[in-house]
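First, one chain by itself in structure tokens, the form predicted on its own.
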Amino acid sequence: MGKVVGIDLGTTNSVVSVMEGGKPIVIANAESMRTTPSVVAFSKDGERLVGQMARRQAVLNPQNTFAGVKRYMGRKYGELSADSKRVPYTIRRGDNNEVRIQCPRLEKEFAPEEISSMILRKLAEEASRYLGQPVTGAVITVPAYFNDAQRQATRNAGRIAGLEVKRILNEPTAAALAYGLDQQYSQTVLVFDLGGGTFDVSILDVGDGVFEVRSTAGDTQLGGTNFDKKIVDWLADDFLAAEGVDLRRDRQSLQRLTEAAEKAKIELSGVNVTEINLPFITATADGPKHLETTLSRSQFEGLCGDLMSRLRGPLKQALTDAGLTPDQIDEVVLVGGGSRMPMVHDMVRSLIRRPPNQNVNPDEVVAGGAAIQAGILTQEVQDILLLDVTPLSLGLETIGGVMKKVIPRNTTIPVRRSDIFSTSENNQTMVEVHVLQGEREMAADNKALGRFKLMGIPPAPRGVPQVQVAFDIDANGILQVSAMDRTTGREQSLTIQGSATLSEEKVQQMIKDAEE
């Protein structure tokens, strides 16, 4: 029996952690870093590089270096915004409207799950090297606001990496687990998680070994990279005005701008003004051009006004859903590298009216919580009960294209709910069940998770047949739906896999490829 580790699979950085002596320990990688960049690259010789080594050669090899892939997990190509497609590598639409990442060096295409599986595999190898025994299982964290498709995709990535995925755990919940492990008295904790690519807010009641999530809200397309992009655009627009060259059109220049923007953003958390120097950024007929400028913290904060208001929305939403006022929050835990920005601190402080807790490491706390959950599953950790919630409402499409909610958001999981539906026409012998996830009134505005047909209903006037539709969500937040005709007892069920962009055969094929 191998070890089970906790993995925080992040957009920009990933961390692996394991329980030792009742405490979660972060495992450093071969480069002695406690966080591993979530970057995969293929070098000139076709060699696969993961982490720091992949990141170091990104500028000279932008087309074969893949970063920030978590944002494409479990999403269709049509759902991507123009902004999220603007990366130095090439993304294209697959045959079934899925996202495909092109790798010119190997002349092949990857699914986002495959790239993520390479990162997971490296982390598992680092852990087994440290532990001196194979790592077979993992608890992998996802943003609380991930929908069903994104959870399935994360699970598939773990399977392709050769890991048994024991649990898919919400990141804010993991952070609260790590924070509250030694807390003696009960308190209400707000976890504010701003990572590289995703944003979540969760409110939990913590105490006596019980962690109960009250509400969760977020935005899976908002994170530190959006703040970087603001600096990239500011630099590129200035350069375009001065030199008449758009640096965003050249992959290498875009890669260098992105790296410089990230560095400037990090520096501005500690100083008021930072210098950005990029020699030989491009060349025109007049010779080489250099980019030299300074950016002040107030300028940067001015650029990010719209992002700050996007952060405020989910924060207020989570409080409203939990039925709490800011004064009822006992502790605010900031998670994720993006939460180090002074303007984020100030915004949280102004809304919650208390200084955020500084005694957890925002980069490592999620992986620590995942390791604790792994310990709970292998019974190394006793007397902890974790009650999580489903982040988005689930329901069915009914007459007139309206969504009927069966499980409202913030319902504690695992959960099973059912409802009775009927036919809309006389002598109808078949019902199509269309499963949806989202908060909007009309079905078309929500995310379609799958459809299936229930056949063989005996002919009867409309409204007479009774079809019972049951929704079942397991502890991973993954959904199964079944429909039964109550007169004949015929049943049809669907584990929502249609929403994951990979079919089971493809996953098996990728597992084989990865082993080779």
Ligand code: ADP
Contents of the next structure:
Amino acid sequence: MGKVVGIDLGTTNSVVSVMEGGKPIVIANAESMRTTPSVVAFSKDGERLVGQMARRQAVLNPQNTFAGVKRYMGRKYGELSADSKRVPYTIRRGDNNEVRIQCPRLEKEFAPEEISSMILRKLAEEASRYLGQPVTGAVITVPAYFNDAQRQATRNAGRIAGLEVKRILNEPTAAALAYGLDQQYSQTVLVFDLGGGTFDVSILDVGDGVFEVRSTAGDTQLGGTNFDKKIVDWLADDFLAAEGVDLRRDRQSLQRLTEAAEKAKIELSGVNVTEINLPFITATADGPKHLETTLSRSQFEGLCGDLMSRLRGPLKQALTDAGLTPDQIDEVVLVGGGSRMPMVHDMVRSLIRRPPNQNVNPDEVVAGGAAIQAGILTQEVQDILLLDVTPLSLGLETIGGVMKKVIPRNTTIPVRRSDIFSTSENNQTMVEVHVLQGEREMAADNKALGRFKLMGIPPAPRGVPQVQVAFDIDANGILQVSAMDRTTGREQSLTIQGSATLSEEKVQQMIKDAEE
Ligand code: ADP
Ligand code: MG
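Form predicted together with adenosine-5'-diphosphate, following the form predicted on its own:
Full assembly next; the chain just shown is listed first.
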């Protein structure tokens, strides 16, 4: 039997961990690094590069270097913001409104799941090398705020990588598991995870081997990259005003700007002023042009006001949903590279009125928790009870385009709930079930997870037939829906497949392709 590892599949960085002697340890990659950039590239000879090697050649090969693909997982092209479509490689709308990633070098297109599977494959291989035995299974983490489609996409990426996906685990829950493994006393912990592309807040009661999530909130389209983009725009707008050239229009310049912006941002976590130097960034009729400037921490903070208020919202909501005031939080655990920014640190500190815990490694704690969950599933770790929740309300569209909630957000999973619906017209023989996820009142404002039809309802006046619709959310946070006509007993069930998730047929094809 092969080994089961824990994998933190991050937007920016990924980490693989395994249980050793009752504790999670991080496995370093072949380049001796404990984190692996979530980047895949295809070199001039069409060779596949994953991680640091891919990241290093991004400026020279922007069109064939794919970073930040997690932002596209389980999303329809039409759902993407203008910002998240602006990357140095090309993405396009597929026939089903899905996101397609173009690779000119191979004259091929990829689904986001395939690119992610290559990162997972690399980490699993690093782990097998270290362990001296094959890795066959994995617990893979996702942002707690990922919806059903995003979770399914992540699970499919694992399958395409040839792994048995033992569990999809929420990142902040994983962080709390790793943090709380050897805590003796019961406490209420707030996990604040600001990564490269996503943001999560979870509040848990931890103690005596029980980890119970009370609430979770977040934004799957907010992370360190948004802060980088503020600097990119600031640099590019200045340059445009001075030189009349928009550097964002050239892939290579955009890639260089993006890298310089991220570097400046990271430096500003430690120092008050940083220099940005980009020689030969472009050329005009007057000859080569250089970009040379300085950015101060307070200037940078001034650019990020809207991002800071986007961070405050979920933080407050998580507290409200947990029914807690800030002084009832015993411990704050900061996770993710973005939480190293002083403005973020200070904001959390002032809102919760408590200095964050300094003992957890923000880059590794999520993978550690995934390894512990793997240990729980293989019974290597005992006496731990984990109770997670569903982050978003689930429901159905009813008359007038209104969403009727069947399972409210922050309900403990696994859970099964059902509700009875009826027809709206006389002699209606078919009802369409439109499954939604989200908090808004109107169906159209929420995420449409999928539709299915229940046919063969015997003719009857409207309102008489009784259709029972049941929702099952499993421990992965993935939904299964079934509908039953109570008079005929006719039942239909399905795993929700919207156009943002791959069909089973496609997944099988990709598994075959990947094996080759
Ligand atoms: P993910 O889990 O999404 O892969 P990480 O937790 O690895 O993300 O965080 C990556 C993000 O954190 C990037 O946007 C990176 O620029 C940012 N980051 C890393 N270190 C720092 C730092 N010292 N100051 C500010 N941002 C940082
Ligand atoms: Mg992360």
